[in-house]
Amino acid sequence: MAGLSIGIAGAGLLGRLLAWRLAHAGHRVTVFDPAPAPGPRFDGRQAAGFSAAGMLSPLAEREVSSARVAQLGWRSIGLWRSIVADLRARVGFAERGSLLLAHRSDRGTAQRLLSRLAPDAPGTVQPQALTPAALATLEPALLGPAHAWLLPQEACIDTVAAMCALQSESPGVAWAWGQTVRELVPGRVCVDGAQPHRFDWAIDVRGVAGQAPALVRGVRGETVWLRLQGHGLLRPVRLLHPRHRVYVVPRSADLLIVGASEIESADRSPVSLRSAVELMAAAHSIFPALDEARIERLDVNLRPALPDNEPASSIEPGLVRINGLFRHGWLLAPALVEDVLQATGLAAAQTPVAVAP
């Protein structure tokens, strides 16, 4: 069957994943984005997917999210496994679980957090307390935390490699860079300075720019990218900290990303001295080898959030909108995309339907 014509506003994670999926289903896809080129810029205004550390942590995120988010997350881990296997490019993806660590003074806080980490899907398990010897066996480079728990079945993904591969391996997709979408209506994508483009379906995944400010807000995320040859860390680590849930994520054998999960601010200015010092000091308190690491970059970006911090998808004939992934973009995107494709019938190619002028 002949595929449909589909216009996508936004070339972030959702836009690239939709384009890749729809192109392989036989549809004709055009993606519009104001970015000048597909690659990362690390300037605070690129697609937020490039800035993310790539933790896929449905269990850990139950501290602040709903059972629905966790269930979507467990589904997405399986979907990412299949997606990465289908990509020709090498994209780092590991399912070794993650670690939750606490210093002795923070044990009470850790116990309160752990009490909220209920498994929400068949086959998922509770956090497993680790002795110091067990932690040393799993992660010899970690020193200092008095308490540790393994969160099994969680995963992580190389976000930059995945973003690049999804874009470059979407067959036949037309990428309209430097194009700012002004408005979407059913079957139409309206771009600044041009006549409306007609499609069978229009899809809005512009994130912070996609809806009225009263509905969506930007949540600031800050990260420090550290270069340390042979660092030895194998899985993501979260440290309970008086101000933040500081995480350390191994991106490669010599690259680590340190960050805090969220800051309620729409500020896109560079990372502050206070944030950088707090993040690196907290990470160093459990990972002493970081004193020899080199700072590769300080990055900041905004994640789109709706008032309830839950993702939302809306579908009407000829128009789809997905937004509000909050800090869970990589955790939720594959499952949300599959749900929309199934609901619209776009999971497979269809015969075009005439759109009224």
Ligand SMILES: Cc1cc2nc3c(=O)[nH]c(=O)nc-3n(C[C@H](O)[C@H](O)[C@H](O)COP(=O)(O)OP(=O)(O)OC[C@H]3O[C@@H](n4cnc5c(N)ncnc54)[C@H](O)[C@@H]3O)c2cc1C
Contents of the next structure:
Amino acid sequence: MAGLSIGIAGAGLLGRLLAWRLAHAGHRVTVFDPAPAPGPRFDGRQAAGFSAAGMLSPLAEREVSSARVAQLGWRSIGLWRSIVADLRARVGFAERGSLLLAHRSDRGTAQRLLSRLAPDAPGTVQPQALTPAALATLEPALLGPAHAWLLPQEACIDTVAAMCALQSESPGVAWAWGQTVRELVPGRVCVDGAQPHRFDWAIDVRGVAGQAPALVRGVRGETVWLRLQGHGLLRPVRLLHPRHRVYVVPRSADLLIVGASEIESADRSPVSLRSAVELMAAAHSIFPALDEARIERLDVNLRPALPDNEPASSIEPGLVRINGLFRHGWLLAPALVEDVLQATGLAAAQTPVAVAP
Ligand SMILES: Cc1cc2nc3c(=O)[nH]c(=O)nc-3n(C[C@H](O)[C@H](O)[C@H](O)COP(=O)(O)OP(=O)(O)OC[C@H]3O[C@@H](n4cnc5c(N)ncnc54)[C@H](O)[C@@H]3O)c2cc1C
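Moving from the form predicted alone to the form predicted in complex with this ligand:
Below, the chain from earlier opens the complete complex, with every other chain and molecule after it.
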């Protein structure tokens, strides 16, 4: 059985996961991306996959997403578990659950949100209310919130380490850096200033620059990366707040990510003072030790979204497009990729099929 030739436009989260999966299935893969090199740059223009905090929160995100997103999310957590186990590099992946916290004055907001978090999938556990003593046992570093709930099945992943490992552990993949794809048609990837490249399959995963069945828009997200030795936080924490969806995610023993704004704009300019102050003040209100944290980076990026904020895949012979992962790319990518590979028959190597010239 010979592998097929596959051209992928975009070396972001979906592009790297597809390349890794397709290369291991025995296909010949080329990936095109305008980025100058595979690593993160934090310049506001890199793949959104690098900027993501890496929360895998099917239940907490039910506030803003559909039952379909939640179901894809629960499947993806299981898939990430086995992907991370297959990677040689150490990629942080924790399944300790996540916490929802609310200050006393925000109890009404919290109750409204919790009422919308009905678990849809069989086996999904409801948020569990914690006493202050139970919270102090789970997360001694947190102080101040009057109300807390544990979502025990949620997870998180180190997005930068996963992006790097998927790229460097994809056997035989040709990575074409500095190449901007102008257009994809069945079996062809057209790069600026070059003859079209021919493949058995062309795959469009260019995020905000991609084409999809509907118009793709960018939704601005800003984060603050904080360095604090021995911060002690073990799991992602969301603070319920009337105006913000603020989270603090532990990335390593001394690095935390505080996020994220959600602004309907494709503006990639640096993080605003307002967002930075609001995010940091909210995080500090539950985590007093942040007093001594050092601001390592203010990061900005765009989430690729379709009009209904739902992900979409389209398949025609020789051409696949996946887009619209919005604020759930890490939550959705493995299940979406698996579904596309099954639907196209690319999950295992096959003999080439002719694509219309
Ligand atoms: C601040 C922030 C926080 C987030 N937090 C989370 C989270 O906690 N959990 C979660 O599940 N999701 C999160 N997300 C969402 C997630 O990052 C995205 O949904 C995901 O990265 C989308 O993946 P993608 O492959 O479609 O796009 P991207 O990862 O953006 O990749 C697109 C790639 O296409 C390339 N490209 C662009 N133009 C071209 C071209 N013309 N030719 C070729 N290549 C091109 C880009 O350089 C890039 O490498 C967050 C996003 C942001 C911005």
